[in-house]
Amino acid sequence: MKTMLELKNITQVFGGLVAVNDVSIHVDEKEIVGLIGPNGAGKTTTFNCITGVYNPTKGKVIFEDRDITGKPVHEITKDGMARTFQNIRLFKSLTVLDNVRIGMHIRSKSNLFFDAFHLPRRNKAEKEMTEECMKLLAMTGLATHADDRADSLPYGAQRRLEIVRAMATGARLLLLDEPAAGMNEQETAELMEFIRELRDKGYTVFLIEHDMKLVMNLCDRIYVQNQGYLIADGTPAEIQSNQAVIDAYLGEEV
């Protein structure tokens, strides 16, 4: 199977604080891989290091076998790569068509004196580029909301929203940071099922999570992360029987 993304032993130091501590992941084409840890771990610090937020003080991310490491965020998003956060971030007086539409700009060829003059060839880009973020819209269930606010979306629908507006980049590895955050059950049952469609359809998922009933039933591998530290990878199965990963993080009732 091809590996889609490679952490090979990433460091990340702020002033004295080793945040991320020779660390490496692979994720492989079509997979769906879960980082898991305690508050503090590093978790969002190794997926702003895959990202480009930071520029990893040791170690090398390789993309789709090409290295990425320090590359800025808006190249990293042109490769094929993007991301959503824990926090909603989420134009939330725009519309759910027009939130789409901004994830889609960084792949637009527009030239700014076609636009300036509304002439043909920027009118048929707009048309095209509507067009396949209705389908994008349509594929994740969206589509009759395209002309609603985004705020006026349930929770569960904005978190979506965020996702889908991730795939209009064109990405072709998503990385989640903690998408089900304040979702109620039956919130976190349809983000699973649409992230095992999204898998369907060729995504690859990289994510960060708390919510271990989802991890351990959506999650073909995991990852674990204690104090900068990877202290175990492996299948959900085990990762619940890892008697390091139990005292640090899941606790004995698992």
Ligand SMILES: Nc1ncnc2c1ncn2[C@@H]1O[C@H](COP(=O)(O)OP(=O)(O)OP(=O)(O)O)[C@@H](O)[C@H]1O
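Positions refer to the first chain, counted from 1. The term rigid core refers to the most C-alpha atoms you can superpose between the two forms while keeping them within 1.5 Å. Being a predicted model, the structure only gives us computed values, none of them experimental. What changes on going to the form predicted together with this ligand:
- Once both forms are overlaid on the rigid core, the distance between the two CA positions of residue 75 between these two forms is under 2 angstroms.
- Annotation for residue 167: C-alpha shift under 2 angstroms between these two forms, rigid core superposed.
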Second form
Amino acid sequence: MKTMLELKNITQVFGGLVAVNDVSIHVDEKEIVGLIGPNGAGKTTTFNCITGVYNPTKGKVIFEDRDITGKPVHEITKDGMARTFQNIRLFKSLTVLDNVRIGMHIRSKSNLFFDAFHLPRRNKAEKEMTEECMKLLAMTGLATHADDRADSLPYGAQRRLEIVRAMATGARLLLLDEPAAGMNEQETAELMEFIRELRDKGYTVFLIEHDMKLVMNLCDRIYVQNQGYLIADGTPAEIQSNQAVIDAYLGEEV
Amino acid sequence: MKKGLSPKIRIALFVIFLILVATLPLYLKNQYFVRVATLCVMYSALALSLNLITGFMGQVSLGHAAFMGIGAYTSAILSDRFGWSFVPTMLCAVLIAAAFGIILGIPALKLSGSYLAIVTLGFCEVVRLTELNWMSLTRGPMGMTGIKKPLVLGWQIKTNGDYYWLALILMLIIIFFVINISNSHVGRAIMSVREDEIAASAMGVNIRYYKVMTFTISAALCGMMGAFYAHYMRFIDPSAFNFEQSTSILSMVILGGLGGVPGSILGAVILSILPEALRDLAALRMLIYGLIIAVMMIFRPQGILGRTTFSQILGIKKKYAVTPEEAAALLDGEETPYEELKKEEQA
Ligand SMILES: Nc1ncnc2c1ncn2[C@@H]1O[C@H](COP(=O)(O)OP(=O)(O)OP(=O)(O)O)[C@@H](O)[C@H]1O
Ligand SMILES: [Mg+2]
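For comparison with the form predicted on its own, would you give the structure of this protein in the form predicted together with this ligand?
Complete assembly follows, chain above in first position.
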């Protein structure tokens, strides 16, 4: 299968701390890949290196055969990948719909001139955009709440809204940072179902998660990170029986 | 806010209000009141342009008197030295103020909050000192006198009423742009910068571009009102464009409402009339002024009207939320594990 995202020996240093150490990862098209590891392992930092928040100290990020290392965040989003945040970062005081419409920002067919003069082209772009956003919201059960403030939604729904907003960018690769954090069992089950459907729709998903049930049931492959290093990768079954992973992270219960 | 009235009645009341505003010089015979009304309109326009930066983008600027000054001097000099008529001088004022907006937008890329406030304040002072000391161009502290009454596309402005209408037209132009921009994808990008810069850039919003753009548009609109100011006062000197002027425009935005058009207008009207009403208490004026702002910051930090829009006041705000049945229809048979959220589920 075609490789979509490739990290080549990524290292990220903060002062004296090596948060990500020589990490190489690849994510193939239409795969669901997991990144797990204990708190402070460097998972979120790895995501930040991919999405351009940090320019990695060493190494390369290749996305769809192009080197995107060091590109600004907004340009990487334009290239076709989008993310969610571990500590939800919605546009809190804007409406649910506006959050998604901002997600669609880069695909808008209008510009400052058409907007400022309220020309037909702006109206058409706005209408099409709103229709598409409402469809995305309906897919996640949020269409009835389109006019509500984003921060008035219950926690689980806010996480969903972040995923919808990332999809709205037109991304083909979604990076989800702990999408099930704080969800109850039922919500987690719905989320797993939803992520499977995303794959059926053609999305590729790379996710960080602490919920082992979700990770083991959902992911095709898993990478395990500990203290910056990758200590293992493989199928869920391989990871569950890997002694190094059990020692560092999974412990006795799995 | 006028909860009980139906949109029809609200619109009718609004139309009556608009007619009263548009015909004000016809029934207001006291010329002093007409001049105060003109100030209200001019400051509304200035507050609206600053609101783009402070309300919609969430960045403080104490430099807006400088843009007004740049517009005023550009327009006055072109009219005085070259005999240009009002509209071309105003367009030049807009362009030159916009160019300075780009210059001030650049520090805004790196700074925010009180640091940006200090830099913009410094900008205001630098521009004022330049106006004060560049004698050959601006006549420095003596100011520029005898600026001609404007001829606007064949319409010779003569009376106080004429000035009022000219200000009203310019304000409508600014309202038109500010409402259109705030209701569009550009406006949403600007607001996303206010809400969360990291999330905004993750959504593909080019933060630098939008920051500089917003400063540029805002400066351009201020420059336009500066051109009006010069032709209205017919005398300008650098002291009119000092830090105090910047502060009072900012106070109008804060008092009326950050990020809303009706709020800026209300704030500007209140703070334009208040100093006139308090003329007898001139010594206490700044004190009372400061007190109002302090009380607002404590009890109603979003300002009197907050982000209320005209369509909300009129009860015609477009609703997008659908019923669960309509949501199902939107899906058009596609699978989803999610049921529509019920109202009760909400936190
Ligand atoms: N900007 C930064 N500056 C300095 N240190 C940082 C920075 N970002 C992260 N770190 C450190 O890097 C290490 C890895 O952090 P990271 O957030 O990537 O961990 P994580 O695997 O996502 O953990 P968690 O499961 O708790 O989310 C931590 O020790 C953290 O304190
Ligand atoms: Mg993390």
